[in-house]
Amino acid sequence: MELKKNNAKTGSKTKILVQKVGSKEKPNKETQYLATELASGKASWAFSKNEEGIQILVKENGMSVEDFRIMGFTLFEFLKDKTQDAEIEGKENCILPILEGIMLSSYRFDRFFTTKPTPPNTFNRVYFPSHISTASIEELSNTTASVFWARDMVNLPLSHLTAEQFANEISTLLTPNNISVDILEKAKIEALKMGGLLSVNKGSIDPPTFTIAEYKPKGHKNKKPIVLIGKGVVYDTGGLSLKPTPGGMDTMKSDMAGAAAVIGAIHLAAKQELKLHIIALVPATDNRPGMNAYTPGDVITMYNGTTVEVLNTDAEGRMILADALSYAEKFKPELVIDAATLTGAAVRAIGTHAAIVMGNAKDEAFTKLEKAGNEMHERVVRFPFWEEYKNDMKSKIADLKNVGGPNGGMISAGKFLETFVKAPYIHMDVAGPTWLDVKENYKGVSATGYGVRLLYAFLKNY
């Protein structure tokens, strides 16, 4: 989908006019009809198609930003096989989120079809009014590109996205954008003694990677970097603690959605030239039951020397994140945020409509993250982080065990991770909103790209 500034000389376009109730423009019969529809109280907006195009009427105070995004999705669905170009008019606070909804709705993952699905999207260009700033449109275009990259990565199967391939995809995306990328291969990971990452990888024929991406613009405002860490399990069978199928393993190519989110966010921050020093870390591997797979009962020595008793090889995400969290200390960060599809408990607790967050960072950081989530409608719900939950992770034969009790598993997992990080810390369990089995408006189906817009909005207003 392409966005272009309106030019009256261009050819025929479907015209979209967005007006608020009580607009000073002289109402026509269509507007009067729509106003009657709104007055019924059944909806906050109404639209109709006539010979001139599409007319939309909205209540003055009845629409949220998210409502406008969903309006954009509705317009896209209506126009996708009916028109090539559209021209939209209205006030900026209406038009921008509508355009965002249209743009995010235009995503397609069809690279593996030998014959592209029909009908193809013929709606591929929107002309926006001249009073919308070019900077706003550029930010929207960059946001869409970063979200689509994250969706692509999560949608790619293991046959096309091993840990090494994922690291190369990250490098290809980031290096043209003033971001340095260092990919640590297995020999270096072994030299660093990253026991968590290495143990999870023992069942795979494909080697692990550990990717370090650093964005450090001139004049950055933070003296210490913000470190983003993403779980990069490119496929999770559960290891020897094998997941059931169908229903448990089928969608586990999505287990690196946390890594896709943090990379998408640092990419967008660089494209928008945010004056922040940001580092992203991605430990990556698949988790399989083959080769010399790690087993329940094993005791693993982690990067920071902590010993962990493995009771469930399907609790692998925390094993690789622990090494990354410890490694982050070398950068002396002022804040560490990880994003991980970590627990089924998180999904059972709040479903797919938000991520669960917790940690020991100051309340101000959580308030800003929650505000960013509400602004982007990538919402977060803060859970308690009491010390008692750490008791569930104490082992009888090692410093820690990798699973706790039957209850509150998303919190005990967070407390496990906290022991590996010294800086102020926020843990995001994004297992719910990063993948949808059923299409949901502009978020689509399968990979949603959740977390890219959230983390960017947080960083932008940091």
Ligand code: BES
The other form holds:
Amino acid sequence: MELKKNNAKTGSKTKILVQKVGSKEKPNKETQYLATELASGKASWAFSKNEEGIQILVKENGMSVEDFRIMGFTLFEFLKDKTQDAEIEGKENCILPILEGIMLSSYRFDRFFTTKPTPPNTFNRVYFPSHISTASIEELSNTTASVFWARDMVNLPLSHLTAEQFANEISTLLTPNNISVDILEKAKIEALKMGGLLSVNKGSIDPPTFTIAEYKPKGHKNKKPIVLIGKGVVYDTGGLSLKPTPGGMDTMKSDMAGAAAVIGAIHLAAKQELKLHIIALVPATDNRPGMNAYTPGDVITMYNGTTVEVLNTDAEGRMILADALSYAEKFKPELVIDAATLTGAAVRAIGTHAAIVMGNAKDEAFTKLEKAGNEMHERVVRFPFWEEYKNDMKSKIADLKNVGGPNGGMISAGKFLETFVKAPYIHMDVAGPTWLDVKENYKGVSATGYGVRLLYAFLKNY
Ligand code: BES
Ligand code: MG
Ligand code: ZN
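Okay, that one was the form predicted on its own. Can I see the form predicted together with the named molecule too?
First the chain shown before, then all remaining chains and molecules of the complex.
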């Protein structure tokens, strides 16, 4: 989808006019009728179509930013196979989120079809009014590109995205944008003794990777970097503690959605030239059974020397993240945030409408994250992080075990991770919102790209 400034000259564009109830610009008969309908009913907006195009009426103060994004989705669905160009008119505060909704709705993952689905989407250009700033259009284009990259990564199956391929994709995305990328290969990971990442990788036929991306612009405002860490399990079978199929395993190509989110966010931050020093770390591997796979009962020495008794090989995310969290220490970060599709417990607790967050960072950091989440409608819910939850992770024979009790599993997982971090810490369990089985407005279906816009907004307001 292309965004262009309206030049008023070219014809054959579908006109979209957004106006408030009672405003007197070009109301047609249908619109006048809608105005009376709206005044009496519960809906806060309605649209009508005639030869002149689409007229949208909105109630004064009746609309949230998210309502306008969803209006953009509705417009996209209506126009996708009916037109090529549309032009939109209206006030800035509603045009931008409508454009955002249109842009995010235009995503398709169709690269594996030998014959493209019909009817094809013809709608591919929107002309925006000249009072919209070029900077905000640029930001929207960059945002869309970063979100779509994250969706692509999550939608790609293991057959097309091994740990090494994922690391290469990250490098290809980031290196042209003033971000240095260092991919640690298996030999280096072994030399560093990253026992968590190596043990999860033992059953695999493909080597693991550990990717370090650093964005350090001139004049950055933070003395100490912010470190973002993403779970990069390119496929999670559960390992020897095999997941059931159908049901448990089918969608597990999405188990690197946390990594996709943090890489999308650092990419967007660099594109938008945020004056922040940011480092992103992605430990990546698949998790599968194999002749040499790590087994329930194994005791693993992690990167920082902690010993962990593995009682379920399906609790692999925390194993690889733990090494990344203790590796982060070398950067002396002022804040560490991880994003991980860590637990089914998180999905069962609150479903797909938000991520669960917890940690020991200052309340202020959580407030900012919540604010960014509400702004972008990529919401977060803070869960307790009391010490008692850590008792679940005590092992009889090692420093920790990798599974907790039957309940509150998203929190005991967070407490496990916390023991590997020295800096102020926020853990985000994004297992719910990063994947949708059923299409939901501009988020689409399958990979949503959740977390890219949230983390970018958080960094921008930081
Ligand atoms: N990747 C899964 C978590 C997950 C589940 C993500 C559903 C998205 C949707 C994770 O590696 C996992 O298997 N977690 C286990 C942990 C348990 C063994 C302690 C789980 O939640 O069942
Ligand atoms: Mg697992
Ligand atoms: Zn997993």
